[in-house]
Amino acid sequence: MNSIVNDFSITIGTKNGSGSSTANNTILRAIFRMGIPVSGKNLFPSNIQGLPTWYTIRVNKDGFVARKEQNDIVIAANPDSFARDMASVVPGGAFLYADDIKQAVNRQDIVSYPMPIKSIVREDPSVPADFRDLVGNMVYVGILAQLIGIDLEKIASALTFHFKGKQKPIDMNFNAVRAGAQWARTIEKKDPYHLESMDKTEGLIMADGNTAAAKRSIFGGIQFAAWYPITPASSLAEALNDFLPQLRGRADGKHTYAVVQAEDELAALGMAVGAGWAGLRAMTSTSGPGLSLMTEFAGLAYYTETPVVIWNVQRIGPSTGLPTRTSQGDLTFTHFIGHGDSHSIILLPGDINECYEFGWRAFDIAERVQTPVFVLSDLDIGMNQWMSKPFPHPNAPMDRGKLLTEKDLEQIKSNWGRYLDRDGDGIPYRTIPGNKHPASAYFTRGSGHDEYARYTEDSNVYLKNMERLRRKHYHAKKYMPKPVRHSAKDASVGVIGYGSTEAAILEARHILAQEVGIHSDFLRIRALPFTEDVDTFLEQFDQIFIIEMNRDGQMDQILKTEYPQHAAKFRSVAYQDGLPASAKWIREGILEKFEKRKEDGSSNKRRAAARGERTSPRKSSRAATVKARGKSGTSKRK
């Protein structure tokens, strides 16, 4: 039996509400502390408790941390999902199950390990009877640790972190881990999976995107947040409540912030818009259904040019949809949000470090451009644990944009107008309440208004104002974060993605290059409106694959609207089943849409010119024999 070292997946099947989260995160953190690249993804139901839930850990020595569709090691602790869990194990894989589940193990092509979890826990008199089920989860942690080589000291360190140094729960749980490991030493190991310590996580941290966004929003100067609970965005506002008292504490006990739980999402954004109008750095957080309710106030903020930040941690829709599954399904809705003609500024973080970055950057852009800024994260980034470089401390001043003080107004010789474009960039100057200059006041309205905020229904004035708003939007490109580009030698096709799909796209590109000979350049878009880097990328390739987690190819739709001259090049690889993107479906999706074309040198010349290189004849590609690999019939990918 050949050993498989630091390259496999572990899936744990339990019941929602069974307390397995602590055990699963302990495994994840212990492996991370062993220096091995790792990621963890929680697949949980939307009910309170009782239904099956799964936690998947990906271990990969090369640093690929996207979801792996293959289940190598499966731990089954839930009788309701036992048959499904057993069927999911790859041939040759390992199946660990609680021996009190009296169901037949009828597969001969896997290695099975019955675990006496309940009897091991009962043997420890220090565990209260009502804690046995919770502590029992730690028994499978110990058994797994012994079988695959997780360092028990790293497990102890992970438990200390989780319980914040409280010795009693640390000892009770670690005793169960040691008991499980001790039992596992008595059985024969027959599976091929092993862990060996590495140094590839040195200097890295683990965190989730919602916590990262909350922390940087605080450093970015947040003064007001209003929210209404909704999965998967609630933990962002909860993190604000946790960290604001720590990071904004004053000796006199007074607060320099306010966090309000509103009666619904519409009220939450209404409060945030009011706070933004008053000059506070204001935000709200929500998910798709909540954003739908916020639409009216989003339009008000756009038309009155009020800065506000809206975090949308996406989940599957429409309607209630699948509340605990991830998605990129709100892009077109956000892009065209509201009735009438409007444009949205959208930031698209691709990892938790960018959730942190956009926590402050969204405020700067909102105030600079005087408009709502939407940050589209998703459940996978927002709620799951990811490796990251440590978050940098803020070192740049806040950009409050064209904000006039009393002194500024005193120096303006001509009459000041709230919606007067003095610079030609479409962005007017603004004042906020508290400015004592007699000329600072203006009347804010969501109805027709002229350059001086006076009510009017004059058609020409309305047209002029709307043209200025459009000019402002496209001028805002200069403030948008630029895309991230990953280039490859001899790239023949382009790949575009955004958000949390990056990890899977990078792995799929590697597989396609190694196995099929398709080399690609990858552009990860980080914002709308698109910057000039997107224009340049689109010029360079004859085939461009647009990867996204939704059914209809929403980024593909927007790109076709913005760049109709390139529409024939686009190949939409859109797929949504609620699970995080995997390299497998991206690879298959690209192969289904890939067209082998005869090289005439024109594409080479365009790409070489853009890179400042000399052209040379391209070697023939092994992709000539590539055919669609999907099943016959209608493809799920669009």
Contents of the next structure:
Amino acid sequence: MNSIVNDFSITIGTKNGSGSSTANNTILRAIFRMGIPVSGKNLFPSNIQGLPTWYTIRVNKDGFVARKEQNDIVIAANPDSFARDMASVVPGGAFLYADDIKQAVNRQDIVSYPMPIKSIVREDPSVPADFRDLVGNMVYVGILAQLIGIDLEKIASALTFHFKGKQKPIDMNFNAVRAGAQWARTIEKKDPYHLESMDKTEGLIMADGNTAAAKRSIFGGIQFAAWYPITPASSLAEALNDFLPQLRGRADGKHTYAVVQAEDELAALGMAVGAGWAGLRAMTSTSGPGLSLMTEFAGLAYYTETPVVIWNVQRIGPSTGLPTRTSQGDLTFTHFIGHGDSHSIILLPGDINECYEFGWRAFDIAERVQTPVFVLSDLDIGMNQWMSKPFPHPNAPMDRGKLLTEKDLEQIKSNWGRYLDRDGDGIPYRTIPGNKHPASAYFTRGSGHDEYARYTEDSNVYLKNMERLRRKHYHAKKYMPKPVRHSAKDASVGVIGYGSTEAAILEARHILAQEVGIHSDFLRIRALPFTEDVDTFLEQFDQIFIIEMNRDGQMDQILKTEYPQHAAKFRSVAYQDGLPASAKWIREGILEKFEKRKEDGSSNKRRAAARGERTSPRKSSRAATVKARGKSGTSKRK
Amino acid sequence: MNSIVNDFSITIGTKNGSGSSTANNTILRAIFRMGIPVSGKNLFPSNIQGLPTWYTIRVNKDGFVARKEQNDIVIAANPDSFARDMASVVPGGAFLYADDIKQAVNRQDIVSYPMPIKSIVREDPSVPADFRDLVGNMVYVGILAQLIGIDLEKIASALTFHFKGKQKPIDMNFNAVRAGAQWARTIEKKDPYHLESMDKTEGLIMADGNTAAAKRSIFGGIQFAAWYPITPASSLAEALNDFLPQLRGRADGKHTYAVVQAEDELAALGMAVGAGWAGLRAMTSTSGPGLSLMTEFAGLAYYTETPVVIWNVQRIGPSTGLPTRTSQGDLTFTHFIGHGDSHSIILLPGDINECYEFGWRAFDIAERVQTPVFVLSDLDIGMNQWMSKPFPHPNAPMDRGKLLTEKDLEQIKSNWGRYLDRDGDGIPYRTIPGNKHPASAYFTRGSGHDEYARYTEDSNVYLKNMERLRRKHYHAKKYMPKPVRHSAKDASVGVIGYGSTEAAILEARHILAQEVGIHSDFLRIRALPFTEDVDTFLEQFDQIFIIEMNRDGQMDQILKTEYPQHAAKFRSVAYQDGLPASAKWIREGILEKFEKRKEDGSSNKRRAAARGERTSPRKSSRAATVKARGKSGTSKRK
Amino acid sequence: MTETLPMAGASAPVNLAGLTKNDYRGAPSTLCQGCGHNSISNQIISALFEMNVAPEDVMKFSGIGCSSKSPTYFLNRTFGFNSLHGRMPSIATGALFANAHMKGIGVSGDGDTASIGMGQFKHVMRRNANLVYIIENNGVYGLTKGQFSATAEKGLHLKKQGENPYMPVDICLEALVSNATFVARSFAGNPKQVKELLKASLAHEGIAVLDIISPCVTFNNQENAFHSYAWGKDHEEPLHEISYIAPRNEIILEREMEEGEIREVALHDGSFVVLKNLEKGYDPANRFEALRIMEEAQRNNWLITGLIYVDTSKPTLTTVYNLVEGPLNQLTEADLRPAYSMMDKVNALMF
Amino acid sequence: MTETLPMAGASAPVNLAGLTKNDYRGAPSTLCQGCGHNSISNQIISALFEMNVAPEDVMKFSGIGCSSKSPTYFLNRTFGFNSLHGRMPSIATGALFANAHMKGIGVSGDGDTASIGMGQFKHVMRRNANLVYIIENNGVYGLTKGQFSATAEKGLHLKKQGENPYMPVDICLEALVSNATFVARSFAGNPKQVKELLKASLAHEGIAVLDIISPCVTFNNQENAFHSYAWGKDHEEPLHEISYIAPRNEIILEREMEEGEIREVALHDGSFVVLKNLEKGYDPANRFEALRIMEEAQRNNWLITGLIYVDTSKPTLTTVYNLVEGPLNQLTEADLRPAYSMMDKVNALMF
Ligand SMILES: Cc1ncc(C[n+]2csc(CCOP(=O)(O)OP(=O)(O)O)c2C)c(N)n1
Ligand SMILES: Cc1ncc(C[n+]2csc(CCOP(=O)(O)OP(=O)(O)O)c2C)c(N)n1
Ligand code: SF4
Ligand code: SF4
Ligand SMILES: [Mg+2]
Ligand SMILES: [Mg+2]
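If the structure you just shared is the form predicted on its own, then what does the corresponding form predicted in complex with the partner chain look like?
Entire complex below, previous chain first.
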């Protein structure tokens, strides 16, 4: 039997509400403390208690920690998903199951370990009867630890962190871990999976994106948040409630901020817009359905040029969809949100460090550009545990943008109007309530207004103002975070991605290079409007694969509208089933659309395609593709 | 002095709330009855009383009745807009003004006629003092009639129509007209404008789009409408209230329909979705801000596959914008409405006849495809008077789509599920409440569901269902109204447009052909998803101008995402200032982007552009265009 | 629906509609064990069974929340629509126009109704749609894990949320001032009263509001599970994930409440609600009396239970709209499309 | 603001804030001549002038409607936000956090508040934001040309709309049951009472609801202009465009109403409202009494005017949030960004 070291996945099937998350987190953290790159993802139902739930851990020595579609080791603690869990083990994999589940184990191609969890727990008299199920989860932690070699000391340190040093729960849980390990020593190991300590996580931390975003918002000087509960965004606002007192506590016990739970999302954004208008650094956080409800206010903020930050932790739509599954499906909607012409500033964090970073930058951009800034995170980043470098302190002072005090206004007042473009960049100057200068007040409205914020229905004034908004959006580019580029030697194709898919894309590129010799440069876009690096990248390749987790290829759609001259080169690789991105579908998607060509013949074809000539075989095949899209699309994959 | 016959514009400036619309409509109708092609457009403020308002009439013997930007004849009855009105007269034009406005007439290049309206009215003792202002409006009708030759008999017939034959108001108004005409006989005519009867309006009717839509909805079998007041959509629902009793009255006095004024737009669409789900032909009507509020429900209807019709009579956004000005600015928003992947069916009526037609077709499509159908009309079509052929009776029976009765279900029940794709076209079969078959009931939800409408979070089921929805959208093409094509001999370029701009585009094409020899084929798109005629058209031309009334070139954006292979050929001509389309900006927009080229050199350039080569001058100039968009855009025009 | 129904025993009693109780059931519940919402579903099943209502003559509706999931758990043979958060009333209003002979049963939560749904809730009252509107009221958002809803009392303290700073919404009082024609309150732990009020509300024509206090065994508790048991004292920090739900039983009154009785009921977290049954002789037809006792109850922190107000004189929504006799959704082209000849009339109306 | 202010006469009286009345004015009104809303704007100007409030210490807010336009017509020197239809409360709530020392004045219409805005209206009551919330109540949608609003009485008949089939919303009763801390009603035609109530509401800390009946001279009338005059009888069909607005004067009470007095006031359309001033000795601190008289008034079709309820004991929203002394929107980076050293604390919180 080959030994497989530091390169496998573990999936644990339990019931939700059964307390397994402490156990699963403990496994994850212990492996992390062993210095091995690891990730953990919670695949949970939209329900409170009793339905199947899974936790999947990816261990990878090379740092590829995207979700793996195959399960190497499966722990089955839930009778309701037992059959399915067993079926999901790879041939040759390991299957650990609670032996009180009396269901047939009918696979010969895997290694099975029945675990006497119940009886082990019952042997410990210190565990109250009510808590046996809960503690039982720790037994499988111990068994797994023994089998694959998780350091028990690291488990102890994970528990100490989790229970914040309270000895009693630490002991009770650790006893169960030890008892499990103890038992496992009595059985024979027949699977190939082993862990060995490394030093690859040194100096890193682990956290989820929502908490990171909340913390960074606090460092970004947040003053006001209004929110309405919705999965997977709630924990962002709840983390604000948690950490604001700790990080912004004052000697006089007074608050420099307010977090308001609104009656719904319309009110949540309404309050945030009111606060942003009045000069507070204001935000709201929500997910898909909430964003749909914010549409009208988003348009108001755009047109009145009110700074406000809107976090959308994406879940899968349309409509209620799968509320506890991840997605990148709100991009085009956010881009075009609101009736009338508009275009949004969108930030696209790719990991928890960027959640942290954008938690700060978003306020600066919103105030600098005077417009709503949407941050599109997703459930995978927001709610799962990710490795990261420690969070740095902001490396620049707060940028409040063109905000006029009484004194500033006194200097320029002869030439000030709320919507007057003094600098040619489309961005006007603003004043805020409380400014006592007699010229400072103005009346904001979502209806037509002139440069001095006065009501008007004049066609030319309307037109000029809208053109200025376009100009402003164009100039906003310079405040956008630049894309991240991963280059390869001899890259022949380009790959574009964004958000939480980075890890999976990196892995897929690695595989494609090794397996079939496709070398690619990878550009991870971090914001709309696109910066010039995107232009440059697009010009450099003949085939550009645009990877995203949605059905319609939304980034591809937007790139086509912005870069029609490159449109013919784009290959959309879009796929979404609610689960975090894996290298598998990306690899397959790219292979499916990759065109190997001799330089000459192919460019002829491309020319014909661009010309739209009737006779060109390439062209008609492309037309056929477009037509067939409704039929086949990406559903073949996986 | 040259005589100008049947080819000029008349603009009347009054105060709103002063009752001038009866007078202005009377002019319009009388000219129409003289057999001369004519149109009338109301340019009114978002206000009830006292602000300047204009009515602009275009008379054109060749049938070009788009708004003309120049004013040939101006009638000034409002002191507040007097100066502006005077300034707007073309050199050589006629300026009629109420002589009680004591403001200087300082233009020598126009013909001025002071009108003694007040004194003429006072001379008629039968007019009650309170009504002198109102009746005064009829005096300018009479003066104008005399000056340009409107047949008084036709005026009488217009008044008879307007007052539905009630003699007293007819007489009082007609007396004023006659008195005006009488007076005008005493002055010398110095302007060139004349009307002469024709036979070009024979058999035509005049109406506004909202009324047409309401009537056709009635012939479409409407059973339920819920709405919330908003300009310019209110008159659609109000017309339903008006005409339903007349057209669907029953002997027993009972109603086969219900029209509910909801508490807001969320509730309006919610009720319509509920009704559509329960098997009624249901609709709502709104404008921009209301559509924004309907976002979440639109997504629900899409994902639950509920038939419902949503009329959006567009006004200018973003946000409250200019509530009484027209626009085509809601296209991309509607296309991408709702979080998550979705794509809407959109109908684009181009005139009142199509408002009428789509009033019926929209229900058929909604029920056939089981999805929300958006009809994007606009203020210009909806609220202004347009000439049209008489409305025909629907030429096909009502299509209720795949709707199962108890009997149908009995036959197929073993193989029925609410979301089961039995036919391969993605469109499932549905049952409705009241169906007593025990297998008929199902529980609709906006969350994940399987083919039998059961709750599920299964990734593959989710994926399959979303792919089916894409397939369904693709198959919906065959139920879409085909585009209308206007061909020209030797057309070298293509022009694409939609909605209310048709008249202006036809005129611009005519001018371009005559003036500079640019001959074009014109495709007016009437629906999304695009039908194959669009594919064909795009393949036929090298340069395609996409004309629309919005800032961002929204149809151009969508065409680029759908036809990336043709994207490099598109030239966006987008312009919007709230006023109905004119041939002027279309002509200028096309000329600005038109590239005259020798066939060979140019196609080389295009090839290079498509390839995105660094060296290509064409390419870099295009890139520069994209970048500069923020700066210049279309604002130069006009 | 291919959902398999629980097996009907051979000898199960059959009601006047020819159906057994099983014919009124739904899919198995996925709510927490002990959740009050489950008990309400059971009473809906019993009430309809006992009233011999054909399941096909009902439509069921809900918004979003644990409570709003429950229509899945009763009446499998009934069309239903699980709609959007806070928007059940509009969906129900529209759907009920399709067939004025069918009754609507809507289930909503306190967050669904009193927070996001306040507007639609108030307006469906004014319209008097023919709908039994049940609010499964637990003072929290269950499905999103325990935030305050608008009915949470001021000062309530919840882990992770802190103290509720706002005045609560009193759903019955709201219904009353919005001219609802039937207003009642009950407690999920009092199944007999729940059933009786359900029957009365089903018999009522027009909007019937049933505010049922239905404790959330999982989230509306001061401390989370870890705290209330053996090791609690040593472990004072909140756990950031409420991932373990200790098994709890539903709170059921041991003994029926008498008329006029006031009783304190302990909830899982150790806090109390004070229920007060309406007095004997209380006249639910008197709106003024209803306002008076609600005000009195608020001052005393009582939850009045029973039928608080009823007005049978007002026409239902569909009556007001004077619809044809048969169901609107059964009409055919002949009824719906004006005759050919009408075209001339239409064109004549035009200039 | 470069908007020119009406000229202040050389000898105009100056108040304690050192300002003349002109300093409180806004742009010229574009509402219909005789619209009640204009008279309310004037009273706002007077009340603030007489109370010596600095215009800079106020923020003004509105939704969408004729009423919501009116903040343009007063307080040019004050920041204001004309927001979205029905959403004034949320904008005001957020903005008022910026500076707890400033007072909010919100103007809304009955459609804006009681139709689309019902939810936000009710929830801002619960929160007790420091806002004078004025509803210019005319029972119709003025700006969209005369449809029923939610406060239109059942049975009201309007041209083009037919008969209103729904029960009206009573704004004061709604405010009361939502625990508003100041509830009053007046009539635009009674400027003195309007001004006195405005002053009281400005002095109140917390939410103050002022429901002011403000007749729409243009649309809330049975017949349109053509009908009521000379040729009316001969002309029975509705005109499809209400394009002519006959000049009308605002309805102004000739004489102040006495306490307890009941008076019928004819509106433009010939219909009547019945106003009833609160009795002498009425105690507005008694919530029960308030409910009682509102119920009585509803039964009698009276519109109670005066200060119906006030509670000065409840903290305002910003007080509850325990904000720092100075305005929040004047804080600087030093106050808002945790120190460098805090970073370690943050990272330490992570695993
Ligand atoms: C528009 C929207 N916002 C937020 C949510 C998230 N959400 C789901 S259920 C729920 C609250 C449910 O509370 P309640 O109605 O009291 O029902 P319970 O779960 O307590 O029975 C929320 C906020 C959503 N689904 N849709
Ligand atoms: C979302 C939205 N829906 C509809 C409208 C159209 N609208 C403008 S004002 C108004 C009603 C105003 O009525 P009310 O609040 O009573 O004010 P009034 O004009 O009577 O003073 C409506 C429906 C809008 N602006 N926004
Ligand atoms: S979380 Fe609360 S409301 Fe939801 S099912 Fe569990 S007990 Fe019921
Ligand atoms: S329409 Fe009515 S509410 Fe609007 S300004 Fe005129 S009178 Fe006032
Ligand atoms: Mg609840
Ligand atoms: Mg009103």
